[in-house]
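To begin, one chain is listed below as structure tokens, in the form predicted on its own.
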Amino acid sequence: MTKSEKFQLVENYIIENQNAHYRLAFSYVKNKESALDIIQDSIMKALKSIDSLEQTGYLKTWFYRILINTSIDFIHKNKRIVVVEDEVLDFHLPSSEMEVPDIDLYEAIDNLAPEQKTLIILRFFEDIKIEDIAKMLGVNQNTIKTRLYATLRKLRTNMEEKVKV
């Protein structure tokens, strides 16, 4: 496959799954322009090491591996930095008219560290096989499984504590 084959493809993936992509870059700054931001940084990055996807049956996985990763350097890169938008605050702000009883899931999977975090999200909100994290990860499905449901014990009991309180 030529480079601009390979070119066409990825932007064909891109445009097909942005919203997939958002969503993804969405929950780990939970800002819509540091999202967009995160998403326009990995384009670049696929374009730029386009020849290191020598499989494209793998197009998937590599641009998940892109993805997540330049969301975990861009909290890293901005963790004094906390911008929040109106409904995302208006969101976790008490309300005396409305109950929101996931609120504690969300806030639970927000304090796990970027990687298990990274775990929940493809696990259970991309809804993504174990197989093909192991393979954006780089790890084998075993390991996956064994942090996942490590991730998933911390939840639960960080869960619990809360309800104590």
Second form
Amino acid sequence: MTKSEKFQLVENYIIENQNAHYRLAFSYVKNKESALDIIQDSIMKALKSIDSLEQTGYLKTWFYRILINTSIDFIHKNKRIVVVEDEVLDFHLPSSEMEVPDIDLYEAIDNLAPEQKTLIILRFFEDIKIEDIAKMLGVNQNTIKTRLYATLRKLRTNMEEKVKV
Amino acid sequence: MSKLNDSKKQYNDIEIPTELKQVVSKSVQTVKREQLKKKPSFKKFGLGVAAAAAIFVAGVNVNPTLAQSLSTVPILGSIIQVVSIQEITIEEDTYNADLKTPNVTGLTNKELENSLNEKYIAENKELYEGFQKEMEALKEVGGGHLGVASTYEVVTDTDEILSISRYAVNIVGSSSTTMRTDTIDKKNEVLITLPSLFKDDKGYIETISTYIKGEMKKEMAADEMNMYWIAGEEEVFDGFDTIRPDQTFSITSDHKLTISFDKYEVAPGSMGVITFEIPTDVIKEELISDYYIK
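Structure of the form predicted in complex with its partner chain, given the form predicted on its own:
Following is the full complex, with the preceding chain placed first.
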């Protein structure tokens, strides 16, 4: 495969899967502008370093790795600025209406550390195999399993705390 | 964990903004363009730059939606001046362009004056044509937000030196900024290039690059909001290794060398355009003389 064929392959992949990539980026930063910034950065990093993609079979793994690193980098750098839209704020503030007594798991996932959130999103929302997640994050499979179970346990405790409140 | 499926649904319901498509294709195009530029090109320009510029000016003037203005930026105590010869503004719902072209006057070295001015017109012409093309393409797919702006700034104007920086900003969802600077020796009327300041071709590149990398690391250690991509660091693809001989540089009014990087060149977009002032002590050994840099 020539370099330009490889570039074309990566380009097609990026265009076809843009929505999934955007959702992942958005789930970290929770605002449109930052998510778009991450998408832009990730695509540019990826296309500029297609040489680092050795086997095209690992295309998805390779791109997710860039995307996740870019997202987590972004959060660590922008900790001070957290844009909260009105509707989100309303959602988090104690509401006067009694409409949702149900504890929202999605919200609990949101409150996880970025590294833990990554595991949940990749495994359960994106249905990616543990084996592939391990490759994306450059960590071995058993470590991923251990961390995933720890995260699930944490989610459970988080939700129980909420119930007590 | 029966609720995981509900959460998954919420995740899949994350709204996809209309701008996403453009951000994606724009990013792909930017990299493609950069890679084309890297390859040696043997393309010949059929039209002379001056002729092309004339067509550009005519096009601008004929088009009623374009406004043109002529304004002067006065620089006290010097005959060499920088004025705006053209200002193009397009205001069309979600499409905005605001291009300002500088023009240098008063040099007796007309060859230098013309080559600078032709270059400035060509730069904005390229921006304008690119903008129009993208605007048409966007209109075809149902519209979107697009913006381009260029402006300039006289960063240094002393008896010896005139330094003009041009900024170009592309806005699609997020923005990218490039900055180019020309520094002119007003007395001798020559354009100063970065290699021309140094004794040999290679030594200074290494000295300056090493200094900048050191500064980047220092800044990152001092504040975690600072982030640079440095080659060889963990998880960095294609990071900063060395400056190029045509790296954007300038000379300040107190005779210090500055080196600049475009937005995204060596750091995430949030860092913007980055400029490092190089202490003269660091490069003293490499400098040809202390005429420009002291």
